[in-house]
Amino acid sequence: MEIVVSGEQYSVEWDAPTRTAALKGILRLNGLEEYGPIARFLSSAVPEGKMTLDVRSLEFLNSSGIAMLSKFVIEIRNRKTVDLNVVGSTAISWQGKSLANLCKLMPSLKMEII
């Protein structure tokens, strides 16, 4: 995996062969503007086909980060050219509730909480 965006406590890694973006660490950025580099990368990563968003190693995501992911999911839904799969972890408490809400935004989204 190649690190495409990183900060002191987080990284966004990209695996081109599997079309997987992995968010790792602790994301406590201030507002959607600070999430801009991550949002821009996610939006441009896969113009069509399948994509996996792996957040199993994302320990914390604040409300601005959840808003960024929600906007990304809505964008993918509106494009109608990307099949999105989100993989989360039962070991990280915030993921169960927050990730389930993404399915409401994009009913065709495939969710795996393992």
The other form holds:
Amino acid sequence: MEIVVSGEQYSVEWDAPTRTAALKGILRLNGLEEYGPIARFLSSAVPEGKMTLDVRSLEFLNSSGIAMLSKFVIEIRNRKTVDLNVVGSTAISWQGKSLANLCKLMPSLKMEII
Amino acid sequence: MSDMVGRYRECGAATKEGLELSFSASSIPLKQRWRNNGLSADFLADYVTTFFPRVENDPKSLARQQEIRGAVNYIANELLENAMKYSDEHLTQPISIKLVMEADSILFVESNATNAARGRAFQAFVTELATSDPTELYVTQLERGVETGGSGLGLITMVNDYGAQLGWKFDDLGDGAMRVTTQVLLEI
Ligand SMILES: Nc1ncnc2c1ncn2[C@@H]1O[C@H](COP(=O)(O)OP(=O)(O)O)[C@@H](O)[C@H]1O
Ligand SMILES: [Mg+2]
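Requested next: the structure of the form predicted together with its partner chain (the form predicted alone having been shown above).
And the full complex, kicking off with our chain again.
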């Protein structure tokens, strides 16, 4: 596990063996521009094959962050080379409310909320 | 003359139990003030939990408290981010956010001043929001060019994901300024 992007209240960690990117903490960045480093990491992490996005420890995500994840999922859908899994948690309120939107954007996405 | 869009309740916020925070326009750069949005949203969300106490041996009461806390935190944070991003710093007009507790709902009322051009663009956007299918608009907004640096999903997710009812009031302040008030009704 290696920290690839981090800020005062959040980190993005990458686990190469399992091809898992984990978003952790609280993300309330101002606009898509501030999400740039995270967005660029996610879209370059895996050129093809399996990838897991783990948000179980992401306690808070604002709407700009939701837009960043939505755009990432659209990009993966359009590329057609990456098999994306998203793992969320029932214990975190925003995930129950907003994660399902990602499945609407990419019906082949595998979503697991545990 | 006020213009109203959506479900705006003119006397909804009157004498009921509630909490109001108000901020003055500030000379501190936005980047430094940004973290206050999160602090205020966390505070409002914690405050509300008092009204939904945990009942011992009832796990449902805890789940409900956490759900309401999360929803209040998300909505308050979005309203405060918008107020910070889009209010006009040259107008020395305060920003306010108020929570009104009701038996089966929480009403948020956020108000700020902005310039007339932004105010009119906002009015056009919310008129579209009030009359479209929010699920479709979610996808449209993602594909739309990002003119403002924003994502355009804040208000839409309140409707789409949290089932909130939104309303707006636009007041002309003269001298090219407008006061915009956003109400969010969250049923609980
Ligand atoms: N408080 C406000 N004052 C003025 N304009 C606003 C306000 N809130 C929202 N707007 C306008 O409405 C648009 C949509 O807001 P929102 O859904 O929160 O998306 P975003 O903040 O990502 O742009 C904003 O881009 C802005 O033009
Ligand atoms: Mg916003």
